[in-house]
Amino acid sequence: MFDKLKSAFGSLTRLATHSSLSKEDVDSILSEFELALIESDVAQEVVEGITKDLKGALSGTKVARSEDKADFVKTQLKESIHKSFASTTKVDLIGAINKKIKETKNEFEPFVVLFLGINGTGKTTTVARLAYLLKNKKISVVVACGDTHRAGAIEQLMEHAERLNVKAIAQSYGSDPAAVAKDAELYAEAHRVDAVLIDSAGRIQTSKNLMDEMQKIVRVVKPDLKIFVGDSLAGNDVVSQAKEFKAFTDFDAAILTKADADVKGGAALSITYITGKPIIYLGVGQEYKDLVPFNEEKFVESLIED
């Protein structure tokens, strides 16, 4: 996973180790290192970010031993990179469920989740994955079948339901998917449930009325969170997307998949230092249970040390 990432920053350690860190060889190798970042379908943007912090920190450095320097050029990676990290809130879904069924104990209110990106980017199977992992965590789920335009998505949903045992709310296609989300909400009202985890369209071909659909869902039910769920494999398509999305509803947290296929990498790094918003979980398989949690320090570690 993310191996081209990894050799895009190994090569820079070892470059650096080889040289004397002037400012021509700092030139010369952030050079090269620009070009395995933007290979690796690292945003530009994040391209010029990193090796702006490491030319400041590079430049005319004086390091005496080959593995001191490379331990230096290591330390001023991950501190770059950390950097594009610090600046987002962190999102604890689970956390943030739990306190709300306790807060709203007498008064019962459900934890809404609304989830967004295009389609094909795997958006219906990430709401069943985590109907599983919430289910597994002892909390109860309904979930809203609202892309009500793509042909077979309120069966694909409904289908991943039954074998979760997990309630289903659907209209007909070409229903409003914001009245669909309401009636699920409605429902876990009634019924006491937890979570309602809405599905939604993703017309790329439409964006227009793709983004008023959107944000019409957001003002009928507000979401607690707003999940745009992005393809690893999509390199700077999908932070274009996000980029989008972010700007018509303002996401709180994104989840990638396909991360287990990603040799690249770019996507990973790029959505959080252009969005600001944090990735919390990566799909890795095939499976109900292949929903993990994203840890940026092991991230950053995995991109770095050997």
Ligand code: GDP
The other form holds:
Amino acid sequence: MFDKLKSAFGSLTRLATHSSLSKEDVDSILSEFELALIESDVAQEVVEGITKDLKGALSGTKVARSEDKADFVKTQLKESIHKSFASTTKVDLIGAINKKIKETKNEFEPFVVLFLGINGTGKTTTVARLAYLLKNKKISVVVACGDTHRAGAIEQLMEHAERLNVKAIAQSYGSDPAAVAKDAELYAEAHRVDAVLIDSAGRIQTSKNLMDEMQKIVRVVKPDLKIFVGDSLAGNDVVSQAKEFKAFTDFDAAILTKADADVKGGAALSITYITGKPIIYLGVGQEYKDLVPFNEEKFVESLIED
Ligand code: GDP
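For comparison with the form predicted on its own, provide the form predicted together with the ligand.
Whole complex next, starting from this chain.
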């Protein structure tokens, strides 16, 4: 996972270790590093941010021993990346659901999660995997088949729901997804189901229609959390998609799927840097269990220390 990005960080450390860190050295090391980041699908703004930080830190630095230099470069890199993660609000999904269950003990209200993202990113699969995860945490779930456009999407989610033994709420294709979402919320209220997970459509005729549709769902059910689902293999495209969804629906957190097949890693690094929203889970396979919490500390360590 993310091997290309790891190797970009590794070669930066090696190059810096064997150079005098004169201005010329730093310029040439950083321009090679920039290229390696771009090849790993890191977004341009992120490349610029990291190299600017490094340039400031490395220029004119007097570090004599090469081991000290390697440590110094690694520390600067980590600081630069952590800076982008530090500014994000933390999201603890399970904690937030449990908190709401406790707080609404007398007048029960379910915790509502809306999933956003374009077709094929793994939204439906992610809804199912999250339903599995929540059930394992003793949190009851109802799913809403809110993608009423893509052929097969309703059946796909209903099959998952059947396998997972959770209730699915659906209407016919072409129906209003906001109405499906509301039905699911009402079902959860009536049956004291803790969490409502709403799947949504990924592509309608125009992106404006899609965004209008998402905004309507948000107005009607007022989700407690909006999660952007992005395909980590889409590299820079996933960053543009995240920006567009953020502009219209200001999501709270992101889940990146297909990280198991992502040899580059640029999307994982760029999404938070650019949107200011945390990645909360990574999809790492096609089975229900293949949704793992994203740990930023471990992610940065694995990129830089390996
Ligand atoms: P949607 O159109 O966004 O609802 O996408 P789907 O949930 O139908 O997923 C599209 C494809 O991606 C399916 O074949 C999924 O099995 C696959 N997929 C989803 N998440 C992952 C993941 O984390 N890893 C891998 N390898 N495949 C995934």
